[in-house]
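Just the one chain here, the form predicted alone, laid out as structure tokens.
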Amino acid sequence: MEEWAFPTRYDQDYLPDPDSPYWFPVRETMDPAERDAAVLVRLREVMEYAYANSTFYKDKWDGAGLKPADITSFEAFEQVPVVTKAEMRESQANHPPFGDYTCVDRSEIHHIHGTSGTTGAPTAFALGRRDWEVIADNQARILWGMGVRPGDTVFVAALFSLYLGSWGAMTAAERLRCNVLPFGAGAHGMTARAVNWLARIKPAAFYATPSYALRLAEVAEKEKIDPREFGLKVMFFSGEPGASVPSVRKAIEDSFGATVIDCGTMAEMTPFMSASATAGTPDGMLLWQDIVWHEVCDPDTFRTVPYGSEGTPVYTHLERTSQPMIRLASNDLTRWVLEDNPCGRTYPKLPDGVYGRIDDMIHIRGENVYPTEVDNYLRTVENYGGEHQIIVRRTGSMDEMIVRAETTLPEGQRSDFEQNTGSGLQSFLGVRVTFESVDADTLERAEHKSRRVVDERTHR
């Protein structure tokens, strides 16, 4: 297995060969079982990294009879506590300001990012000097993966913040010996210029959320640019589901012209990309087990599901050292595989990506949506106009779910599309449904991430 050592130190000189697909052709395509038994020694010497530079992790371990030398097999690790985020909350709040399962110095800290805290405190996440040059090197051999290559130009169009998502894409690019365009998101007006500057420099990648990509195709139209003139080969998604959902997948490629590529776990995880699709196998997600081990779990017991099922994913660090995370619970749900992935790489799949978090399912009368299921549906509905929004209000004893959606019909010529759509929408979900039209360009459109769901239970 090429470079592979811990602590980690990769090359910063190497690139693969031009005509390679694989940037690591060994590791990305061996036997699973040799890179799982690889894998198994790897997460002991984590452990054993971990217990002995984190009180944190030696505390948690030594309340569950643990010891990182007890970790002989995957049933054992399965043993292994999960890291929940509620614990980094607590942890940074008793020992500020990284908590005590940072494992260096403050003084080797090199990045700091975090949560925004809109919904409570905020989680700092602190990246070693050394961890964020490995970090560099996961993501740029992902990249490469998706088809990138050095002299290209990548457009990061994501909020340059405490948000690490386009930080990761810029660094990634930035090793991988790319042109690098860090135009950002987020304020009043940056869509059409980011129009005008991508019809400009033609860049050859473009990395956003999806939310943000359809905008982005919205404005360029009203600009009278067809974004296909971007010249776009590749887009890769992180951030939020949706790269994976078919309709929404379908609307990107369809706009720009460009192959779409999901990718992301949490911020925490980062290198974030360590699920990826790749221009070989650009449906779903590939899981890089040789950079983070992904495990997808019963949401309950925290023991891993059988490929086939769902389950939640559930990650551990495999190369970092300054805030490395063992078994962080993600509660995010999807399904995983294995099967042969037409690029060759030998990695379990998740084939529909990640469905989204579990907390964002909608509970109503019995039955659990996923908003991206919404989505799904009425990107393939006629005359739909580009944004929608879920409400959900208890009325008396019951709940009551209102999808209020765009449509490009006038008014008056509206009751098929209202009466249709909110049959076929009611049958898709299996769930009963109110259904209302609004005029186009009525609704919020995102900027960076959206929010559709409005929960009026929780103001009651």
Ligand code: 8LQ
Given for the second form:
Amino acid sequence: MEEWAFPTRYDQDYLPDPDSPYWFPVRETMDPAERDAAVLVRLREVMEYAYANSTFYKDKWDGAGLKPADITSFEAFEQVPVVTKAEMRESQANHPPFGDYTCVDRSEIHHIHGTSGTTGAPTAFALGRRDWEVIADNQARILWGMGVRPGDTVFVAALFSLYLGSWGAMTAAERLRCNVLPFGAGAHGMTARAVNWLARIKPAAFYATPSYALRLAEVAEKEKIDPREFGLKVMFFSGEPGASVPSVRKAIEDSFGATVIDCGTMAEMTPFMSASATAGTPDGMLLWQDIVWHEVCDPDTFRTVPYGSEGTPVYTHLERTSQPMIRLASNDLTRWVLEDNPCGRTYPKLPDGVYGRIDDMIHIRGENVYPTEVDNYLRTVENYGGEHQIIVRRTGSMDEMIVRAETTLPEGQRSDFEQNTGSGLQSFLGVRVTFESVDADTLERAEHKSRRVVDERTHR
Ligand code: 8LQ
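Can you swap the form predicted alone for the form predicted together with this ligand?
Now the full complex is given, and it begins with the chain already shown.
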């Protein structure tokens, strides 16, 4: 296996053979059982390292009665208790500012990022200098898999602040010897400027959230510029479901005429692109198991579910030394499979991407609805105005779901639209829905991740 060692340090001058679709042909195409055997040894090494360098992991595992040396099988690894975000927040509160799961000295920290949520205490992410280099290398390798090449221009249209997505895309593209346009997002008037820069620079690759790409397409239309003129080859997305939601994906492909690639796990798990599609396998996300160990688990027992089944992703770093996450519970939902991938990589795959967070699932009269399913349906409807809201309300003991969608139709000509879309949505979702329409361009567009659900229930 190429450059397989812990702690990891990659040759910073390495670039693959220009004709190779793979950065590391052996690691990417090897027999999965052989790879898993190497990963098992690595899991033990990472655990030894974390046990020796952090009181968080030492106390957690001592409390569970296990030692890194016990991890001689994946069955044993699945007994390792998961790490929750609540535990990380508590650790940072008790051991400010980075928590006692940080395994390096403060002088080794190269970047500090964090959660950008406006509610609750933020969590700080401390990324070591060596880790930053390894992250860049890991993600350059994944960009190579997406078809991005040295010399390509990569346009990064995501917030350059606490959010790791933009920085992770930038550092990866730099390592790949691309030219990076760190455009950012979120400032007033910036989307129209992005349209003009894209039309002028004509980058090969583009990174953002899927919501923001659709926003950009709308603004381009207003500016009378066809996004196909940007000449984009690859658009890669992370941060929220979308790139694997069929009608959202199609809307982006149709608007921009580029290959859409879904990627992304969690900011804590940076290199977050370790779940990513490739140029040869553009649908779903492959789990690059030699970079981060991805398990799909039963959300109650945190044991892996068989391939073909649904569960929640649990992630383990294989190369991080600053804040290694060992069995971090994502609280998301997905389904995984292991089958032949057209690109030749032998990784398992999430064929439908990550559908969403377990907490965001809406429970209506015994049925579960994902907000992304509403999005998926509405984007197929003629005269849909491009944005919607989902309002969940409790009337008596029943939960009620109201979908408020924009339409391009003028008032007075909407009754068929309302009736057909409402009943179509209801049969698509299999739950009762109250449907309302509003004027196009009246609901707020996301500059980052969409927040379409307005939950008016005081408790669930
Ligand atoms: N999340 C992230 N990527 C997703 C995807 N491709 N599909 C579905 N849901 C996705 C810095 C990267 O963008 C990762 C990131 O967004 O990290 P965050 O900000 O910590 O948010 C993580 C959550 O975003 C995940 O748990 C998913 O719910 C979602």
